[in-house]
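Only one chain comes next, encoded as structure tokens, the form predicted on its own.
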Amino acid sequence: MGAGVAGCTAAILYGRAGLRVAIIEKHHNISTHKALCGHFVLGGTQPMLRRTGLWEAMVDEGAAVGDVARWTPAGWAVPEPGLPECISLRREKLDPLLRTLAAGTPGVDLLLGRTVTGLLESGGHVTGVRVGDEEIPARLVVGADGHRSPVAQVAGVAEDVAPNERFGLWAYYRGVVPRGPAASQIWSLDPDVGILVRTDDDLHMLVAFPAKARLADFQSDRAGALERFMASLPDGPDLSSAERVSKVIGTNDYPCVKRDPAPKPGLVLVGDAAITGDPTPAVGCGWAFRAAEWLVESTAPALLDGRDLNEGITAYRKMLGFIVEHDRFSRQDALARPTNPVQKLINKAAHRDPKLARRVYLFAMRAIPASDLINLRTLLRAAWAATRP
């Protein structure tokens, strides 16, 4: 259920594996896209997108590709050549692209304008869905219907909710002149975060994630406040000739939500329906792509052979541990507290130690497990690099 990034990606891959798939999507128009959602896909997702051919499909639609530089009080951190690249394609292009690819995949039926009203169950197992008066049987029901997940609500799935002490707003501009290094830039202030994303059609996405204590400053004139925020950043973009070409979009509250990814036999959750992380590090779309591939990789063989799904579901849970581990640290950062001494030490040391700088970048790109950076060995290396002559 759900024809977003996770749902369409899973459907495409299940269809390629030889399975029959029905995507149930409440919107009637294939071009409908998510507005309150980013599209900056971090470099850790590049291998998956290349494996599946989705990278080339996005590039053909005009996606912008490049690296990202990060500013902290220690200065700019610029990635070395050859590291995984990010990709950005606005949702008004990305969502229709994925739906079109899914609908064109043999074995996949895209059912637009349909809403799931209930789950079919037998003997404690979910055996399909109810869509209005129609019943659709399925060996596996996949809830890929976003952070509010009506499917999870119908199933009575418990939620683990953590607060987010930042709010967000963003808009698209033409004619932005970046002053910092790299194709896109992130400013990690204390505690605010600013992001400049180069995207398709020669546009830039300006993003502000200030702490909620500043909410009143952004209410009366959101566009003006966004532009002043970006202009105040160290080496912030030159907006003197820029033109805003979209509304200012935003949200005052976007909590972190985690649900059991396999709450009942025959039912799994994927993408934001399973884990909705802090949007500040731009993980949403990348997690959706990767989790969809993990789900199909884990469950398709048993679905094809008619075998029990327990082993595949266990494997899916294990793969999601990669996201869960990163999410644990993201939830702490979402509290918008001052940078702790360990973070300051690592940021400072990364400017003096290329090996550590590489590891920090790969962590930020979600290309390595969180434990590959957050460990005693890294801390000792950072202390050595920060204090050596």
Ligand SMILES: Cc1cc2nc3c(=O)[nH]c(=O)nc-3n(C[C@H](O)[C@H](O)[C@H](O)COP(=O)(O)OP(=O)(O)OC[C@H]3O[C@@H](n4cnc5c(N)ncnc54)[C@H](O)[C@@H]3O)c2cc1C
Given for the second form:
Amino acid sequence: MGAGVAGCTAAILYGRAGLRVAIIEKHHNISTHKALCGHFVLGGTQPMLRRTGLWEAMVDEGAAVGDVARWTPAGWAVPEPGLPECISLRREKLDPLLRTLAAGTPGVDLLLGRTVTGLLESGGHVTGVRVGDEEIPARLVVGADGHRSPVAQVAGVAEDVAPNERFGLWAYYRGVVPRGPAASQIWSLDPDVGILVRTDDDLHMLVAFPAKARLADFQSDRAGALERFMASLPDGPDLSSAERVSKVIGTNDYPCVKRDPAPKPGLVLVGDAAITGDPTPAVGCGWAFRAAEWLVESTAPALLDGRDLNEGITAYRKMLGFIVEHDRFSRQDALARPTNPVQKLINKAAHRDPKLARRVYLFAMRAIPASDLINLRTLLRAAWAATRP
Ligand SMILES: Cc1cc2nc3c(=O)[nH]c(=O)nc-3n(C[C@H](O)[C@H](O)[C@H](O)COP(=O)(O)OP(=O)(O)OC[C@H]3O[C@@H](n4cnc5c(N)ncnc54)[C@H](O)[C@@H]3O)c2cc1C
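Could you output the structure for the form predicted in complex with the ligand, given that the previous block was the form predicted on its own?
Every component of the complex follows; first up is the chain already shown.
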């Protein structure tokens, strides 16, 4: 269900494993894409994308690849060479690419212009989906239908919703001259966030995630407000020769939503359908890619052998723990509260301790478990690094 990032990735990998897959996508046109997405895929997803060949496919479509520097009141944190890189390909190219790759994978049928209207159930098990008058039986129904997840709604899955106290807006520009280090830049102000992403077609994306208290400042002349915001950032980009080539896109309210990823026997959720995080740290596409791989890895063997899926589902749930743990911290950040003393200490210490700086970068890239950074040892190390002469 859903030919987005998670659905197409899962279908490609199930198909490669030798399984038959039907992807049911509500849009009729293969090119209809998600508009509300910054498509900046963090470095933690690079190994998975390389393993599956999706990295090269995205690069062939013109994706921009590079590292990202982060500004905090402690200064710029620039990653050392050799750390995992980010990748950015606009959804208008990424979505058709993934759908084309999925449709071209043996065993995969891409059914465009179909909407799931109900689930088939027998003895408490989900046994397929209803698409209008048509019934499609399946051993496993995968809800990869995005943050609203109609499949989860039809199945009556409970939602754990947390507030997001920032709003977001962005636009694409040609002719931006970055003044900060690295290919892309993130400014973690207190509490606003600015992002400059280099993307395909020699474009830059100017992104603002201000605290909701500033909503009124961005209501009229949104492009002007966005440009003034970006230009006011420390080492903010030079926009004097820049030309805006898109309308301003954005959302005023985007709460975090979490659902049980395996709510019923025969039904699993993946991508935003399972965990819709705060968009500010740019994690969702990466999570969707990675969770799809975990799902296939843990369930394909049993699906192929016709075995019970319980063990595989338990393994999938466990792997998702990586995202759930990060999401717990993202939900705190989404409250747009001033940086807490521990974060301040770590940011300051990272400027004096390369090992800590590396760990902070890998955490921000979602390349390591959250607990690899947020633990007592790191705190002691940070306290030592920040206070030594
Ligand atoms: C403001 C904002 C900025 C973001 N920026 C970034 C970023 O910079 N980097 C990043 O990694 N992530 C970002 N994200 C998150 C990212 O967009 C999502 O996490 C990602 O798209 C999730 O992929 P998915 O496959 O789960 O869902 P989607 O990509 O939403 O795909 C769901 C698919 O299901 C289909 N569908 C829905 N309902 C039905 C139905 N009833 N029947 C059939 N098909 C259906 C849809 O048409 C769609 O094709 C951002 C999100 C927002 C809101």
